[in-house]
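Given next, in structure tokens, is a single chain: the form predicted on its own.
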Amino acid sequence: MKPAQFETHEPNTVEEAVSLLESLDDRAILAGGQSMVPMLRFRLAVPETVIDINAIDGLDYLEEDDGWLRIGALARHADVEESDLIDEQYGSFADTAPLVADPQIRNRGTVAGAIAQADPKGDWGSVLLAHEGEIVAQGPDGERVIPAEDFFLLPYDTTLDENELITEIRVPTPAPREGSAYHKLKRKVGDYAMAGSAARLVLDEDGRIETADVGLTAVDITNVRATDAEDHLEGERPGSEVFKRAGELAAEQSNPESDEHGDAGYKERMVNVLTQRALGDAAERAGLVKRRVSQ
């Protein structure tokens, strides 16, 4: 099947792209195109106009600035995967990037595009939630910053306004004694997650957990935080028993569906295991726990 006929626009600035969004009725944004192009091909999406933002200079950055890790709208998965900064400072990002699909998709697909797609089986949404990240969008009325926990509504549906363009994804730079990790179960290389867990821990000077964030993949209608597990962790010392209970709480709070890859009960058990493993790695990376939790 071939795509239906459509017009294309290639704006050179963010302002021009926003103006096109405002003036055109039936349109779609193209960044990496790894979700959009298949949807066009199979006519799951039939926009009259495609706005290709790849000609906009200065949106492919990946940098730390003013207390934030800033990822521009045109930064590719591969940029994250190959970044020394990410490898040294952002464990969950370093874990996630190589697990996204396959090299061809990682070379073209963008982190911001994956967030905008809002697929509950996508990895980056959980990582963004675990890092208390933000989405920066530009619209006709200027810039708007959307906390990640307020962004995801339903599968493929977000609080982004129809005339807004995501320009940046950002998370706070790591605090002292902070560590993060991401673990994912998938059927084979290139598949979406059957279940996944992103964890971030900040430890106080006494070695107790000061801040805990856990984001879950593919086990609810959106990427979600495991708030019961987070509440259990805060104030505790990192360790296998604490992480075991957190895994159980994350599993209890998850809401997976049975499908051809596994029933809901199996996926809940995987949430338990993956959360324990992510917490163990996060604690180790925070510098005060030397042995990884194993299952």
Ligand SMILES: Cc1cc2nc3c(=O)[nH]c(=O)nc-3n(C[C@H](O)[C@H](O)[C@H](O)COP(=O)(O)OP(=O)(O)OC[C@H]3O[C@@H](n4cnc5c(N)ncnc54)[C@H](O)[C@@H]3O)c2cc1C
Second form
Amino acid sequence: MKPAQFETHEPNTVEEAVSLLESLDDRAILAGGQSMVPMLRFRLAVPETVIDINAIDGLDYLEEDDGWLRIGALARHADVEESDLIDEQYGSFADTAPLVADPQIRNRGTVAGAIAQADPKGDWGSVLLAHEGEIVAQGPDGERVIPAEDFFLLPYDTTLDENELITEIRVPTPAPREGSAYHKLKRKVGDYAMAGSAARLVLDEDGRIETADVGLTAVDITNVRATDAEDHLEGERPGSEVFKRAGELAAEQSNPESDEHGDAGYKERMVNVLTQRALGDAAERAGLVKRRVSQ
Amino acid sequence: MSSDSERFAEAEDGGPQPEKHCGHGRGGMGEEVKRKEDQRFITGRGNYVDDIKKPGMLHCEIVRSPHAHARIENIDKSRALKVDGVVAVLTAEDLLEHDLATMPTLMDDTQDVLVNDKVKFQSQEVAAVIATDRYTAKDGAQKVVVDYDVLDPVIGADKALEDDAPVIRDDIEGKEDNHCLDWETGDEEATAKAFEEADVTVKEDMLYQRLHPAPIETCGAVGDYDPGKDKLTVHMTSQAPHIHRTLFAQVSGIPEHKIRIVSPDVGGGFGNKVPIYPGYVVAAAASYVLEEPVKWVEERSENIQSTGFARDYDMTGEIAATEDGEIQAVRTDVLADHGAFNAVAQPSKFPAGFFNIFTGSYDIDTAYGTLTAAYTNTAPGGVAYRCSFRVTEAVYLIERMVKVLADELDMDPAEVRRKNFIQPEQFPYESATGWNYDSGDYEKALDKALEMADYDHYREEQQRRIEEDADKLLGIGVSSFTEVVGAGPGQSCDIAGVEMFDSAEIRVHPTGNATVRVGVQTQGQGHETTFAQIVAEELGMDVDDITVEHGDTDTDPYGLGTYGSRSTPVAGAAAAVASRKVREKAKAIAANELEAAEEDIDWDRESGQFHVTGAPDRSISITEIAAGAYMNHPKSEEPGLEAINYYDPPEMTYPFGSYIVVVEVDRETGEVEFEKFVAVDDCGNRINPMIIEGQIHGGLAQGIGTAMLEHVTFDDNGNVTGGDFMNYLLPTSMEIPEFETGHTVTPSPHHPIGAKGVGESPTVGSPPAIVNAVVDAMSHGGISHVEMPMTPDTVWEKLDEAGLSMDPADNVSLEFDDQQSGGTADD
Ligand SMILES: Cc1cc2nc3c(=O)[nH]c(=O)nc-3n(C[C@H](O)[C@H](O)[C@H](O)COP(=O)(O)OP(=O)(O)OC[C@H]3O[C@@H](n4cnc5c(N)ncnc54)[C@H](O)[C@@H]3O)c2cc1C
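So that was the form predicted on its own. Now I'd like the form predicted in complex with the ligand, please.
What follows is the whole complex; the chain from before opens it.
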């Protein structure tokens, strides 16, 4: 680790952090450092000042409150992984946490930091999209709430203002008959997704799909919603054939690139498979029973 | 009571051996002694190159080329020199002044230390910035401005040999193409005839992809020239300190006795730390010029992108056989990518290493092989990554081809092996390409592995899944490999002209303990324990009373270093022979102390005591003898109790084994999961079973990395796209299944303690077992090969090709359950 020289500040409150953001020119926020430190190390980031937000009290919460699951900006991936609340109520979050990076990175890296990083290969963006979640930011003019759908612009680029600090990531608490899941294909622990699919289903009293949200990882310039698949699912009765078509539609809507991690055709195929799998698990968690045809 | 001759009598006839555990409680042969070196490693007190601090030490950062093929037009140092703390910027021009601009590779090619004219691979060394700390050195490096005239890069050995390919090595006089070398082995005509007449022939193309050994510690050096003594000390990550001293003397013109190479604790080598790299030379040269110590330590991506890669053999294999599976001939043709220089690390008379051992464990009397190597615009290499010089490629070839043959004949691959094994009574066995196998019992190891793996059960389960159209296919892979390790003999094997012997020196001190110095160098293999155990066994000493030293050319006897599993076969033999020399002298001292004739003194291996023949209570221990050697030495002898041995092995040793791998292949995604992993190894007599087990586990992990994950990739512009750990994927404990290890014991008849090398067997033997398993899962669909690394997409393409891929909807149907319909979410 041979970064260029920088200074550090350690604000103790959100307000202090925001005023540092406002007053300093060439600065970067450091949370868990799992993306920031590599960027400093490769000198891809050469800020004059690093604002380390780890000393801010009260940002490491993970709780249900007022109709939202709220994840404070300093809650780590490991906090999500270890949470009983997540385990019992939020299938997609419980699926995702242990699949992010490796245990060491999960102990330090934050969910908010991963969202801020806006890596199209990041997992949390897809989950957030599938839950119609929100990003809560604090800036010089106060608090701003950004729907996940309006957040991601380009790889590593978001609609967050440069003077804003993310304080919270949140998603609505689940409705009755809601289930969600995340499936990711990777080659080893610590590897980013070759492809990933997050699905959330809410069923109506008749057992038809009232709401379907699907978020995709690593197959476009940002995490994206698979809207064609969602449209196809809504109003339908869940089942393998419906999910199969949804998988195909998600694959068609995705735009993966060929690289060392696999060619585009394969990745599209995997979007299909992973979406079907995620929908299957989501349906099961919404109260359906899965039956295997073979075996 | 047992004597040497009894103990190793069996070894001498080379017959099958019972296993022996006879450490006698003193930590000798066969005892699971805890590794002596681990105390310092576990408590964070290891001393690696990067831990070395010297007063006034400067730091070096290397400026590397972003292009794969480019002529350097100008280097502007001025902005770098203005950075506060930058002491010097070195380029080829500066090195030329001191005659240090080029260095020989181990294959006697010439490589620029810093690029003089033309860059030949991405990340090649262009300039070096020396500064007061490593951060400043990097600041300075970013300010060195290099103007390049970018040339068309040549990537891929096949492209390199095309007629219109740009010539990379225009520094070689008269060179008009990228051809590096041709090589052949065996009998072309006889082989062609065997193929014409055979009932069955099979052929398969396979790439052993470019790998990087990627030791956890990257390469580094501290050059420390002392103008007072006119002596150059280089602390460096070296697997072979003595040969590096000789090469340094040749490059620099500094007399060899004025050079000291110290290889301190080394964090893994795997062949990567056998060659000399420009960074070492730069650190030494900078220290010489600036008269201050200079440290250079690579970053991870520099290590992967510029230092010795391994493999990169594009092979075609062919087998000719009878209808009932008897192999009659084997033939192979290889296209090798050597990178920009011929810098393969292998004995100089073996341009293709030991690749011609490709007849493997089988009695095949007709064989022929050819190889062409090409220069490309990639980093030089072809190092022996945890193996003996290309034996890995050879084993992969034959073990893959046997599976191809078995599928063609619809025979069980274990059966085909059994049918063709060299039989125990055929040893010593001379192979069709001239190798002299020392000993083996291949069927015994295979039988043991089959039993441990519950082979028949998995064959049934495999069939069941096929019949039931299950979503996960089962594949069972077998590999019955033979390794060839322990180079010399010196007559046929040399490195840069120096014969491949090795050495051990034993000094028994007056108070009864001993220091052992060896010419090999540990990088994690556990030498400080293993060699102490050999000496403990041979002298009747306690293993705790023995310290093993290595890695310092000022104090250790000359040796050729550790790679190719040669430490136990060669330096281990030297340790045993030196011990026996000490024992001979000890007898004279014992005779003096016990007031008996020397020929009446016996040594008892069990008790470790010397005693008068027929009178076991008139005995004396080695501790008492040591005192006698210094305090009451017999007038017939010199005082002291020491011995040294330089051991030139009469032959190599041939460890072997059988590995069985069971995998599950996911028909929806192409993902592969390990169900079972059995490894039965035979390395002759076993010194420390725990260390062997550790070596096997580590090597199997690397075999899994090879088969499933690792590949140094390039794009068409010569950019390394697999040059860091985000893209060059190493397995972690999470990717490694439970290993079930077993062993058989077939001693080497010519090794003083019947031992063979073992550290590399698992890396050599496991990749074909894994690939065979994945192929086996799809062979009913007509698949005969899957290229490594077997990433999910590679496997899925094959599934799809065979009509075996599956959609989740084929597999699961969802039903609505009334009872739960009103239930809560996430039941
Ligand atoms: C080897 C490796 C493997 C990985 N694998 C995965 C993976 O499989 N899946 C996955 O999703 N991710 C993966 N990651 C990325 C990882 O999730 C992120 O690095 C990490 O979670 C980012 O959070 P952090 O707290 O460490 O942020 P930092 O590294 O501290 O910051 C990241 C970025 O976010 C900004 N930032 C951080 N916090 C805030 C805030 N509160 N407000 C505004 N901006 C902020 C920083 O300025 C910086 O630009 C991997 C990373 C590594 C190194």
